[in-house]
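To begin, one chain is listed below as structure tokens, in the form predicted on its own.
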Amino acid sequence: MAFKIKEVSAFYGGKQAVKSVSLAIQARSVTAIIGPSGCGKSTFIRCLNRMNDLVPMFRLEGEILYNGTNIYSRDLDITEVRRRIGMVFQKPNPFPKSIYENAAYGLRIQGISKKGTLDKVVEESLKKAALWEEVRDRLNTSALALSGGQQQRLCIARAIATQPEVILFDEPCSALDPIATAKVEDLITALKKEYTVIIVTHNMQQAARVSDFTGFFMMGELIEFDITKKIFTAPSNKLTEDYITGRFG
């Protein structure tokens, strides 16, 4: 077991966002998280390697779990955390540099610099990310002129590179068309051999199709969670089945 979460309640300011949400996330598995707009999703995800710290007003209630360690304890190194759970967001977001900088970005601002290592750890990276034989040509031109897709595939590879046991997934496909959302869907099914993967989708196929495990949320509240098969197949709880059915949201 990767994540053990127990009656964990965000907050922004007075607004409260997820509402006591208790759950068990496996290891080396893939878990999508779904729901309509404004669910409380992203922000669930975001609580797992305190992204949301960075927001102010932002308030946590209950445990989050990582391996048995709790990831909001004071004495706990935020930037170990973030290092060790890493996260690819929605729009892909590479930095103005080259495609091999932004690879390496990670491991520059831990203080590696050697080259023999930031060569090897780059290509590795683009290689799991299922992209090394589109740019291993390039390297050192800019990320910029990536297409949207292989730029999302760079920005997994960036995650990578950093060596995390867990990566978060808000919403990576939804600026992309089907033919890169289909590779990115491939990447992340690859990916479950070695690390923890959860996936914040708005695409109940896309869940459907690459989840090991799905939680339904809905304003705030996660409603019902199962192995994905069952979930699509058989969900115990109504509001689930009114949902994937398209009756709401």
The other form holds:
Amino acid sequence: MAFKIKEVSAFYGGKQAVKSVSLAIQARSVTAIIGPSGCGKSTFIRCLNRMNDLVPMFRLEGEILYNGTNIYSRDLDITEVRRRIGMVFQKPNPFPKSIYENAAYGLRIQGISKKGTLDKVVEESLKKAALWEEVRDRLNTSALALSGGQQQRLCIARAIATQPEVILFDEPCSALDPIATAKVEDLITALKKEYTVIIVTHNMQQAARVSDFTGFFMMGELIEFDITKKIFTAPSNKLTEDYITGRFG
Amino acid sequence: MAREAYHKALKDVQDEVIKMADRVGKALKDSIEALKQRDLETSKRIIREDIVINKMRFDIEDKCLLLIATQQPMAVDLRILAAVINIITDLERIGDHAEGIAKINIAIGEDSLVKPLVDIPKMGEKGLSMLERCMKAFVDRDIESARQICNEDDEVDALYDQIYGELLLIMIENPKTIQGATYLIWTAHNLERTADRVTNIAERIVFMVTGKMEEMNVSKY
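Coords for the form predicted together with the partner chain, given the form predicted on its own:
Zooming out: every chain and molecule, the one shown earlier first.
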């Protein structure tokens, strides 16, 4: 198991967004988190690499063990946590730099500047993000000139470049067209050979297509967690069934 | 995100399955009655009208495929549609069994039957009762009733064995009855298969409700 999450609750000031969630996330698999808006799914995934630490008044109870280590323990380097557990966001957010510099960014801030190393990592990351063939002859042009789908794959390349073990995706396709979405979904499927992938998505078909495990959240609670096939064909909980068949939400 | 139009379409599909089952049940009932009464006109009508049953099956299947393609049904909705596509195939085949009995009646034509019909109508009534209760179980999502119906298939099989044995004796005693007796064996065979089809439908109802496919009564035929 990559993650062992034990009775995690998350609060923004007095408001509880995640309520005593426990689950285990298997390494080198894709886990999808689904649920209606405001159910706490994004808050939950952001707990997994301490992204919520940046939010004022945020507080977490419970334990999140990554490979046996509590990622919230005080003696842990938070930057190292986020290097190992990367994140890709809803809206593609490349830096206003060249394609090359975007992919190389993580290494540069780690102090790596040797051109040979950077070239190699940039190429490898762009290849893994299925973008290399489309941009190899224009690496020095601005990342902002890329299409939305290409920008999102560049963000994935940027996340991969620092050699993370886990990639968290928060609604990675909600700003993309169907073709770009299909490419990102194929990429997610390919990535699970090397990485543990956790994806928050509003798109239930997407969860059904790309994930091995699915968790359904509602009002901050984890209602059901099971293998994806079971969740989408014969869920155990009536609430899950009503949500995925569109009877509420 | 309450999807009213989608859920109405899903309900309409199920209502149409019930209508199709009613029509199939009537064809079955009429086919046996026509055989009993030596009523060739009714048998001809059953053969003519089988095309309506076939059309109902294709219409329902089309609607299921359209819902799958456009609405991405999940969980119980997906199971309903998967079950319906299978159920209408079995219903259509029961319609064919009724048509088969009608054709046998026409083949016997003006000849008299080699024996009075007692157990064949019994088989028919049993099969029809199984079908009607099965469709009620479909509406009520009643898996206990569906399982019970599967168990009753043995009674139909036993009646078939009995009819087969009797007709064999009649043929041995008087070889002139071979053709007429064979027609009645075919009739009984159509009814035996009908009950098997109803068992298939009952299995699909259990799947629809529980998500598990169970083989509930393995026919020895």
